[in-house]
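Presented below, as structure tokens, is a lone chain in the form predicted alone.
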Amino acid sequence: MKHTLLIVDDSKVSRMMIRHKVSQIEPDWLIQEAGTGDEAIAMVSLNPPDFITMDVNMPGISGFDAVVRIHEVSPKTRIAMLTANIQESSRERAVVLNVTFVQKPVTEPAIRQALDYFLAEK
């Protein structure tokens, strides 16, 4: 099945690394990118993806605030917080928002952790 993934990160290098690693594992997926939470919300409103990787610290609204708004317009989209912000409070907020937490750096095990979450049966 062909899935869609939206990568949300203000770092172009991080977006490129995530795209590259996901493409190696899931070459048939359609991958889109957004550099801010606001841009992601606009994209999801027009065409909801199956999955999202979301950074936390970005210009404008935070990744967590973007998740709240994305859940309002696309509650079925599965989201992985992929971030270097490893504070316990961030992990707890991810649980409250019903998303998974994946710690950066963007390594193959980190990407596999996110993909396993995306593809797991609910």
Second form
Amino acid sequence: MKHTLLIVDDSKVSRMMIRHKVSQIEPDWLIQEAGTGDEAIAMVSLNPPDFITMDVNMPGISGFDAVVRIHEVSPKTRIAMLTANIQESSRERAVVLNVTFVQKPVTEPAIRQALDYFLAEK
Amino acid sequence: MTLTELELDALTEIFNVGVGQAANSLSQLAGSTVLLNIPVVQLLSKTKVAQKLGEQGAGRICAVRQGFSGVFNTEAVLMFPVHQSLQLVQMMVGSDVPLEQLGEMEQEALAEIGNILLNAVVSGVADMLKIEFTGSLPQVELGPVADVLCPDGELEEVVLSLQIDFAIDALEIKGYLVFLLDVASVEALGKKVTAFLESMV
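Same protein, different condition: the form predicted alone was shown, now please give the form predicted in complex with its partner chain.
Below is the entire complex, every chain and molecule, led by the chain shown above.
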């Protein structure tokens, strides 16, 4: 099945690495990119993706604030926080927001962890 | 501004946990063993910090600087010799990306490497001390060590310097990580360390 994924990260290199690794595992997925939380919210409002990988520390609103807004617009979209901010407080916030937490760097195991969460039966 | 021997010892241990996390992240990125020394925690002037790094061969450097704010504020600076920065970028994005493209994304890739490593250390410290930090966006700078460490020119300002030397085995890359805290932040940190020590009694 052709799923849609939105990669949200202010680092172009990070987006490139995520896209590359996801495409290797799921070559049929349609992948879009956003460089800020606000851009992501606008994109989700127009066309909600199935899945999102979300950075935390970005210019403008944080990834966590973006998740709150995205949940209002598209509650079914599954979100994985993919971040270098690995503080316990960040992990706890992810639990509260009902999203999964994946630790950077963007390695194949990290991407597989996100994909397993996206594709798991509810 | 003083810290007791026990407090400095506790700080070394606390930072060691964070440094271990950073080493783990770096070895995942590099696909290679990362060798780290135990961090040296000292109260020094910025000039002295720059001088010490200069003595170890860190002359002109490529640096990623990131501020972290919370109960206390710190500025974290990750430094590599300039000529090794492209090697680091290649390590991160993989060898299948052409060299011309690597140059274009060099700053972005270095910022992301810095972001991952500096956050790993700071997260370790935050979790040990049960506090929370908010990080600024990473900035990449190029120049002599003294210019990078002292952009405001306050060379004699005393700071808490935490210096970590590390080497990526297969790539022979050597880097330095320095955390700078001003007087007020050292006092706030001192209180947190005291609480940390008391929690173990």
